[in-house]
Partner chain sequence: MSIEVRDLVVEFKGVRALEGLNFDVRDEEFLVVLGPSGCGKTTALKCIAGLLEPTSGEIYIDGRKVNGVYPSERNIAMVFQNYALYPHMTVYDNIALNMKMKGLPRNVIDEKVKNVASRLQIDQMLKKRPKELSGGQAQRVGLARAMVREPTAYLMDEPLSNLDARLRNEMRDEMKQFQNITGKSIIYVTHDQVEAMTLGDRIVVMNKGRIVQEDAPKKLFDDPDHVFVASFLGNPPMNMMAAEIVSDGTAGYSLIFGDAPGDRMHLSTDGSVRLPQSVIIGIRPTDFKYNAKGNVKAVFDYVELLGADVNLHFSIGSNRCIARIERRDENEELLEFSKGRPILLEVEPQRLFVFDAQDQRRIRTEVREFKI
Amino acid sequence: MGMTVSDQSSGQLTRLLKTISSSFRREEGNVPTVYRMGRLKSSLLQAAMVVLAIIYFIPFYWMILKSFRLSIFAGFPVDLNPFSRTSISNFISNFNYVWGFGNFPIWYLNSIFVSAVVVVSSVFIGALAGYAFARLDFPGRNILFYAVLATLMIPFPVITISEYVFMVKLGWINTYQGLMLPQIASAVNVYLMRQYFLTIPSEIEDAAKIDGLRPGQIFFRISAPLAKPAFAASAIFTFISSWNNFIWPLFEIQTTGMYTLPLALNFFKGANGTQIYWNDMMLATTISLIPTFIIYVIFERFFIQGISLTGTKG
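Quick one: this chain alone, in the form predicted alone?
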């Protein structure tokens, strides 16, 4: 019996459906392969990040662990067992010794005071300069900005002697102003703030100008409140740099009563400089890291946002 037209049409439709179905199956077969490759790359990246995190965490773990041991058990070889010769009583004993050693509370307050003044002054000046380079049009703006960036290529030890001589002539040796002033000028803060101000739409400031606001009013009322992430990033960078500064206080400070923590930690060594009391030094270092940790935790969200947006425009 011959095939009718309807049968032929039905057969063609069936073959077409099979072709489409097989095509979908091939495409679906490729999807899991691509998905698995993406999952594999993500897993490898996460594993690498975990390994790096462990590597970075080990020194902090070792530092805290030694704070719970006596000096005779805190040296080398390294013992990373958390239950080996550690106790709360050892920690309390070490803390009482460290906090009562010399003028340790005064050294701690000196570091807080100096770092706080340097952060506020440096960030404020950097914001003003960054806003000027980003929004104000004046002759030689780009040349001056590149000159500021060029100072980043000059290592601080190169200019230490000249700064020391300058402070001697001013009579600011062994003074707080002499200790803080060289740390206030920061090309990094100028760059961070300038880059962030460039990300703020100029239409906002144009509208403010139409309303009659002056550049100073625009900065304080509009631009500065919008630049909180950049302020946070600059503050964290400046605080860490000032808090850990060792070279300049070593030149500037001549009396132990004005020492900051980086200089004070040098006292936790033997008279000949070879015997280090690791438990006391590690506990003092742990205590000195607390303000940095607190500031980073408070401003972490703004810090990450500021870093991600400060390099979007040139």
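Follow the form predicted alone with the form predicted in complex with the partner chain, if you could.
The next block holds one chain only.
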């Protein structure tokens, strides 16, 4: 689990750096770039991708394999086929144990609830703010925008303590709002949305004004529907980071009933932290990855479109 979390966040970081650097280079008027390459180059690239895909796949395979085993010990299993007859009954018994462990269904629901609220509010606020930065002309717009971008350069651990103190003063420790609020404020979403709105020709909004739409209606009926790919991309980003968030809930949540899945997974290390129940932990991890997987499959098409239009483009 720890590995996948860090992989996702470092991948996000590279994308983020790319998008930020491109924003300083060019403000608007992006022109799609078509990459053409020779056959040799493209087959080399494909080979590299296959190798990379295998490297990425191995931990997942090991995770799934482990959740079909009874052994609590680490070490590579001899039988590489997870779907033999005994292993399926192993899986069922593991599942029964994990699902009955502590408040596992509650933790699952907590995670779904927190992530859903965070995704919806963060994307909505990001869209409104991004639209304002892209379209409205107000004093201090650029300074404010760069201030928002600058928050991306501060690593979360640096502000964790002060955010914690802030929550203590608000009396929001161990509350859902305290858990969600810091995750809702997302400069990434603001940035992503702004970049996408800039690609929509302003004449379309001019036409809408002449057709009798007021600014609010233009946003909801014209610009937002056109920005679907950006909505999808920021929804997936936000979902992944909120679903996998470990540090902030660790500070914020103090009773096990409020736990989200990443905190809960920690339980499977065993009481004193010396004994790790790999099979149970891997099964719990597998279950906890299902929503991410489903969301990615549904939005993948928009997601790639959104990234290519807002991030790497330009």
